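The chain that follows stands alone, in the form predicted alone, written as structure tokens.
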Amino acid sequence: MTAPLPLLIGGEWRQGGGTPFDSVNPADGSCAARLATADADDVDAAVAAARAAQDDPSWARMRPHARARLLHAMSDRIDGAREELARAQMADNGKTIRECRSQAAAAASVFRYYAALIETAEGEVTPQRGDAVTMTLYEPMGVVAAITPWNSPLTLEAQKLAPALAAGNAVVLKPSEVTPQVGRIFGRLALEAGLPPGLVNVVTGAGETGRALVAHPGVDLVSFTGGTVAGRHIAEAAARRLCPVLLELGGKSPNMICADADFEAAVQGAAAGIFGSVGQSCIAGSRILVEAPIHDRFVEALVAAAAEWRPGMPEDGDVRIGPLASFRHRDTVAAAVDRARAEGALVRCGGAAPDDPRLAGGAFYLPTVLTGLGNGSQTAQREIFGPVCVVLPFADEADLVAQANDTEFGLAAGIWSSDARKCWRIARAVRAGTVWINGYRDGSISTPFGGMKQSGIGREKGRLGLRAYSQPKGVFWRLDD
């Protein structure tokens, strides 16, 4: 049998202490990969690498300049790589090629970006309090644990990664057991690029090896992108030891359609907003809320627009979404649809595997549109993380914001409509973290992002992005005698 695909640790490649795993290719059921795990004397060792080159002067003391080529050097590797990077995240989760060649592209664009940005970043003269003058000084956290998903590991670990390393730090990354190559992948890169050994260190595992980073007193900082529940879960374990967390966390975001809206547009928009990913995202417009006396003309236009994302297998260039990321979660999927019968939902659309035989053995689901519901049904307020979207009527503005803000969550929100000033006063009512206006799904490395309520704490993206990862020094300089 091969060994399986070792962990990287202080620069060095090592088999993990734990029971190997396999990560699954979803598309057909085959094994991608076997990969160690790394038990709680792997992490610890982990944690112990990125302690050592954190400290270490010719790091800790490098000037901003030299520390952006690196990761220019990083950037320029991950362009290098990008259809084996492209191709690892296509077994891994299934995501379509086109997408996954997209996204490599991306984890390029942000190690260049916070390269640019260290450059230019600057402190702060504070205003004058006495005879002192006063700054504020921008300061690494130390060891970040960084703790990423499955749906997108291209991009989303490329965010964590490029601003922690950009503000100094030192990383332990653990991928989701899921998609676990992706991450091993961009540690190889960052040796090659001339990182310190010991600066990114990538441990594999499930659920035990991110427990034991998470508890482990030498991290500085947790990193998380993933579900509310763990979110909860790992907050409540770092607030044990009051070590700082960044949380990307769920979303049940509502897509606004109102009757004045481009109406084609307003259709292709909130189709691609909820199958797009094959609604794998967090930000997913998961909530269609229509204006009521175009609810029933534009769910007729919605079911028509589904039928343009039929699933297919991900290779293929010419298709639009894959399978679910694993077995496990298209059965989840599933589920929520069966529950959401028993509410009493309407199944206009999909609610089953595909009929395509070519693609029975695969995790495949087909998009689906659900009526019939009202908002306070669990099928509206619980996060599904898949192409499942419920359509709900809305009477009037003040209903729409009533029912947008009515949810736990706070990441996302879109709202369609020719009225200026009704976009602006919807934008700002709507309690959540990034707004689009006539679009959905737009990205910017340079705009921050997060969410309200449950849906996470901080932000990452953007300048501050590069500061959720450092923490702020006041120097009071006396000059008076």
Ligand code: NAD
Contents of the next structure:
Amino acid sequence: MTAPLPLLIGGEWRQGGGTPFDSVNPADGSCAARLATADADDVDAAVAAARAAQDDPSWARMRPHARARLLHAMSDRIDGAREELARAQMADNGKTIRECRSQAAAAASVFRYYAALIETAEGEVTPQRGDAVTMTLYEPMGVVAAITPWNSPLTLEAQKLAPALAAGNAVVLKPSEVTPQVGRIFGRLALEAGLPPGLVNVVTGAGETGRALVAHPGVDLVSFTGGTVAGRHIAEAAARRLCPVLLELGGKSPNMICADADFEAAVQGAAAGIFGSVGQSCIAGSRILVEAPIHDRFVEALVAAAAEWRPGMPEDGDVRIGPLASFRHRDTVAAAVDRARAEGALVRCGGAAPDDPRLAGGAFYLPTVLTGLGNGSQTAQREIFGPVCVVLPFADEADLVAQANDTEFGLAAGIWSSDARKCWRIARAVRAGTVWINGYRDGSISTPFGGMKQSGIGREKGRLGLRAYSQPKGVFWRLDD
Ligand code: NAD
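Switch from the form predicted alone to the form predicted in complex with nicotinamide-adenine-dinucleotide (NAD) and give that structure.
Entire complex below, previous chain first.
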């Protein structure tokens, strides 16, 4: 048997102390890669390497334009390795090659964006009484633990690495055990780009490795993207040593369709909002609220649109969605639909694996539309993280806003209406970190992203994303005699 793919610690590749594990390709059940598992000693070594690299004057005193040059070099390396990165993600989580390629290209641009921000940054100086000034300096946090989920490592890992490095930190990245390959490639590219060894360390492994990292006293910030349950555990563990956390968690986002909306656009937007990425998107529009007079017609049209999202093998360039990311997750999604049936849901389409024999060896599941439930049902309240939506009728604007906000989550929301004032009122009333008006799932690196309520703490992306990895320091300087 070949040796497991090693960990990256202090610029060196080495085996881990834990039991190796396999990443399984969910499209056909084959082994995508065998990986080393980092135990507590490996995590300790990675944090120590990160600390040494972060403290080293060659990095700590590097001028912003020189740091930006390294980030540009990293971005060029990612561009050069786009196909390798895309294929690694596809093999690990079954995302279509089309989506993987576009995420690899976007990952390169995330590094360019943060390079540009630090090159063009301006300072804050405030006059004080007499001959004194106050300066606000933004200093690195130190060692950042970046813990990521399996749905989009290309995007989510780039979104943590780039701003953390731009702000002058060192990073220990713990990718999901389902998608361990992309992070290792990012680690290798960082070395190739000339980033000092130890600035990017990659420790593969499951929750145990993540727990060792969160508990490590040498970690100065935990930046976590994943489920709300793990997020809460991490916040509790970090609180014990007062370590700050940045949490990007789950959602159950409302996509709201008013009777005066462009009907066809809303149908297509609602379908793409939940079936895109097989619904394995934290911002998936999984609660579709439809104004009562158009509810039945909308459900019919949504079921017809769902047929355009038939899953297929991810390397097929024409396919819009692949399998779910793992067999275990496919079973979880199927169990959630069974529970919905038990709650009285009508399964309007899907609710099963596809019958195409070519897909029989993979973790595939059909786009599923559920009706007949209330917003208080478990199905409407719990994140399913699959291609499963529940369509709920609403009576008027007040009822719409009440239902949209009647959830523990607050990640995203969509509004479809031709009445601009109504769109504005709803956008202001809904408690969500991102709101789309007559669209859904658009994103841009320059717009802050994060959740309200149980969907998270803090914001990534944009200028705020750089601040998230910095700590301000006020300097009072008396210049009188
Ligand atoms: P998960 O919470 O199970 O795991 C995420 C990561 O945390 C993995 O690397 C895992 O090994 C690690 N982990 C698990 N328990 C841990 C612990 N106690 N301490 C330290 N590390 C631990 O999430 P997942 O199943 O990989 O991803 C799906 C979830 O991620 C969904 O809930 C989804 O909504 C969420 N998500 C959120 C965003 C966002 O930006 N808000 C983006 C993508 C995904």
